[in-house]
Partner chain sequence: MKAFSEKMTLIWPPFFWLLVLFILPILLILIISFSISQNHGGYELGFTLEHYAHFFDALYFKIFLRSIGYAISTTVLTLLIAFPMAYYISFRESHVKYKLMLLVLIPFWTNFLIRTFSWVNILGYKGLINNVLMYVGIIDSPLILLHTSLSVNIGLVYSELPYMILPILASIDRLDKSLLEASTDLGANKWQTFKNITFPLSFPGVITGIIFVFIPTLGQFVVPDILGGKNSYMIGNVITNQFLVTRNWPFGSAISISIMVLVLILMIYYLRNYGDRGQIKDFI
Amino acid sequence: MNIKHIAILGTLFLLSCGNNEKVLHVYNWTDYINNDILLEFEQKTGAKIIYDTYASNEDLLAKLQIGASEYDVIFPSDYMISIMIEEKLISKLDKSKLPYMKGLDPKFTNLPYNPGNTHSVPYAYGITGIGYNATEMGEVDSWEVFWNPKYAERLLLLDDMREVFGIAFKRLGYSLNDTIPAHLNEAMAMLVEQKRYLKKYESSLEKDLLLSGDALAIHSYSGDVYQIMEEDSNLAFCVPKEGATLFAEAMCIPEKAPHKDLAYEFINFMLQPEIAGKNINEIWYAMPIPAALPFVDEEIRNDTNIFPSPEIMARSEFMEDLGNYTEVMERAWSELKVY
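Isolated chain model, in the form predicted in complex with its partner chain, this chain only:
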């Protein structure tokens, strides 16, 4: 046996080691998990987690549609789950492998985006609202603040069609999922007026711009704003009295996932009350697991913006896929952006 043979055998040995190592590829939103939990899972199972993040449901959809096949666990939002089921991108779940699913709050299972949770396991939920500088603005409790000329050029709305029209629908007293063209026109007129005071539609830097003082009030997601409130005590968050959008992400396993068994193990692990509690303390979003509450910091547990009170839940709604009406709204949205 000469050196060349040894080299070849050595390489083969290394390659085979690589194949035996357990790997789990997790693809999640930014700032949407407690990293300590990932370490804990690695220690418990001996698997290695490759963790990657995305910034929007559309990015995630695009990746999967182009044929990405490395991801084992993904966290799409409500409406995107329906689309992914329809496009056959996520696999039907074997619930016998997920015993901790029994601990989920029934209010958050069996939602319209996936009746019976055949393809998705509820992860966390939140609500959109207003993040604002309470020192400069006093208390804010209504979407009206975005129509206040006093704050012109220092207001940001999300660059998100459904969320922006949602604000106008809520102010007009309609549903977020309204599909009556006359109502859309009313909302449009209202938003055209709003544009006079708007700085820009922004969906990635809004929190930085609130922190830097460029913006006084931003339209954003509850947990995201709570995460930056830790950095600046002048900031506050409110769920406007007119109502807002509820959103929920769920854990799903892509159809092409290479390590499905480990993916089940991971999802089940995330549902354990103690782990869920640790996670909530870090991400400032609620998880629908009642048994986790004792492990959640009191301040978070009692905050009705994070664990929405029944009253807040009553005036808020989940988004539903609008089907063909989406095109009508997209047209209005393009016009609004150019207006």
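Cool, the form predicted in complex with its partner chain is there; where's the form predicted on its own?
For this one, just the chain is written down, with no partner chains and no other molecules.
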């Protein structure tokens, strides 16, 4: 049974049984959880899960900003968490209801976007990079590939403002979190040039297009590419030598969540080492729960693109909230999209 089936069954359950039953509404990224775990939680608790997905942090933020009140657990990324805290969109956590938080890797318990994890529980982390057809392209190790006319119309970048400008900033030798207007102008010129080779910006079907051969190289997330590498041995993933985006998603409870007690139960369930291990084996993303490693397949726990090596960590960065400068970038992004 896939996530769409779970969502449909959950909706039918709501319509047929009224509002007195236990229902949990989860809003997460696409292909970012093991479906069997959702079913296991349903069986354990008697709750029904309604599961919806989104393609970007900005989509999630917009949904909450317009007053969406049905979601119980959401999975925003690092920089977006600080924005949501500031806008009072997510609840401060009662950690007494989350005993398994004690098993988190200490490196993930005091990150800049939410010191002390007052509003968020680390879920999974990874890195962006390049998924590509190694048989047709040979070894790829640089963002330069997206400017290669040889591959015109078979290249995809994520439909994500921060990620796309981040590639240009890294190619120029700047920080992902650069806020110097002159540098943004340089990045803009570079990306305008790149559009002549681009098939499109895509954040939902990029894996499918790589797998089908319609794309030769895609800008994507490590675990997403590894999921399809299982299906096609010609595919590979690299973290470019210029550096890339480190990201960490967290589980949060919206301020308006209607079923907060059940949300706590779900988050605590996801933190159990065996459950976390099952999840890692399915989604191919690392989770910051050391006790889960014995439950993780050896090929996954030993892969430095999944559990990034110190060398990869050193050349990559987490995104930060850029404050008012985000509006400047948004204007540039809108201009870039219409070129």
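Positions refer to the first chain, counted from 1. As the structure is a computational prediction, the values presented were derived from the model and not from experiment.
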* Co-assignment to one rigid part between these two forms, Y201 and N177 -> yes
